[in-house]
There are 2 protein chains.
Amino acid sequence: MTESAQVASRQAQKERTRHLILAAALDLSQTQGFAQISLRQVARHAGIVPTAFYRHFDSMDELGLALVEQSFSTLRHMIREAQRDPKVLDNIIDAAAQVLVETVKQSKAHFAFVARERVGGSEAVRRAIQHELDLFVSELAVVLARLPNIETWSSEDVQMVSRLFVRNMVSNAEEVVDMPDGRPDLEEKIKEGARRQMRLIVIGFRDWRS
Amino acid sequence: MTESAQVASRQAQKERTRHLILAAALDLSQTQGFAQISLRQVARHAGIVPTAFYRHFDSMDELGLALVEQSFSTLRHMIREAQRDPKVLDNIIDAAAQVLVETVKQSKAHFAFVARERVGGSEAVRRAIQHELDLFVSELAVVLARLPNIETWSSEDVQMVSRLFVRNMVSNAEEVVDMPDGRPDLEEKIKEGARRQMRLIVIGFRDWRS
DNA sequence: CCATTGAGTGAACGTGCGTACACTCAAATA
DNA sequence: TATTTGAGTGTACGCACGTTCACTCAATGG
């Protein structure tokens, strides 16, 4: 046991110190984007030395490229958490625009994060941010795919509509990301655009043809 | 005569150093992203010494804004110029998606500037986008009011279809700018792309209530 | 024609950066 | 218990940066 503790000690401590990075690297975004920060400025940010960096990163764009998998992983968590809410089922729009913002809020910095980082960042960090949301576009397809009016579409247009959706997921998400703390009344304004935006959409479903 | 080919002279010759500086700070965006470029980069390009940047601008985030002032000039003409197209009345949709593309093609390199910028650019930079995307959809806003569908509804629900199309507008921006050059497929499929998208919404224009 | 103006020059500065290298010293291991 | 390992340290380097300052010299205008 004694020895349990010793083994995982050596490993948390390292695991602790990478999570101090991200936490600085993420914290830092905020304020001024990832792709405009210094390693050094993490370094101190994390109450490292510069050079211990390098023991848990090979480069900031490593690091970028963590931070998106972290932020996909958290988002994903949210939404399999989400589903299970009986809420979800009866009315599918509210339940949505109530967790978008909810979700967001949770979790501003990760958003933030990709929301600026996926056209702003590094090629690296650029193209792995537009892989994850891609995935999510056929995620959603799938589950599109089942409902009522649409279950007799083409694929390509089960994809359109569902590109359609998290590009205003995403765009609703910088909305969020950008709106002042302790703003509940912008906060329900653009809960309701959305609400309304996905409802207008969904209209469009019934008699969509071709 | 040579008197005002003289004061011409001066005057143009600082014009003309100055568009020098615009299209080099333009030019290295595209590749790394305004925020991330520096002043002697920027001057290097220009074939001018980084002093002389300061007889031009105060300081990189002026330039920064002269460049989303060009690019919604760019922007606002062309637009103006593809109202003219007698093809517009026929179909607003076809045409829309036609003029889209086109229109991104032909200034590709201020539809990168405005895309990353609006969300990782400087404080500043970043404002001034976003106050520029707002007039835009308050703009589209009056057009959208007068058609057939729309004519009943609230004012709100008019923006919120208004930002709904101007949000597609610049995503689907994004995806041309993304575009390699020299691939007609791609450049369709975006088209139809943004076609059956815009289609969807109109669609539900009919039934919307409230 | 001669004094003024001002766009562009070139050297110099202090600063923060990424990265190298040799190091410490506690935990892990044999 | 004695040895090895490796996360974190501290110094030092060369480099690019933004900005300063005194300058040149052709276009400008009285």
Given for the second form:
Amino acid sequence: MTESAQVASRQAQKERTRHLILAAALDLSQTQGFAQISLRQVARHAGIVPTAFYRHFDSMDELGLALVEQSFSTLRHMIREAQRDPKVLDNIIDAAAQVLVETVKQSKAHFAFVARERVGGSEAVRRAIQHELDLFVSELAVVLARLPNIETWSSEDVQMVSRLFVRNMVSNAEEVVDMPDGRPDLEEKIKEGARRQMRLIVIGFRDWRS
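Pass me the form predicted on its own as well; I've looked at the form predicted together with a further copy of the same chain already.
Chain only, nothing else included.
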């Protein structure tokens, strides 16, 4: 094996081990909460020795921050892809409800992690989750500023309504997390509730003056 091939193999192994650690922490946090699990528990669950943990993360807090980033990356990707579809802006409320529910269903463990840790996690993890939500508010504000009746609003008011939408998103995402599998009736109920709530916010667009 050439030297470059050996380097590539070691890098691939390192990535596999990092993935195992993240998956182990996510799995354990579903029953205990991330703040309650220990480094040794994570290492044992991942099938590695505790000293190997430190080749990837300096602390449990750093591992928690990586889980936050991993949890939001899927949603961020899907939202950005949706923004490229002109049909989304034409029907943003229905599209937003659909994207939200499908994304949470596909990454339920990650969103359950966020739902638990944003109020009961360590300070570092709570701050990271809030930071991600603030970034999402800013990104969504850029999209909303293109909608009718909002073009003349102040940036503060666009941020305000964006934050309302994100709070609505968080509430509905937590409902999807708690939804049992195989319940399309509950899924449709959550989607319809999200659509109604967003429409209620949108009703005020036309009459609002910054």
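Numbering follows the first chain given and starts at 1. The term rigid core refers to the maximal set of C-alpha atoms that superpose within 1.5 Å between the two forms. No experiment lies behind these values; they were computed from the predicted model shown.
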### Message
Once the core is superposed between the two forms, does residue 66 show a C-alpha displacement of at least 2 Å?
### Response
no
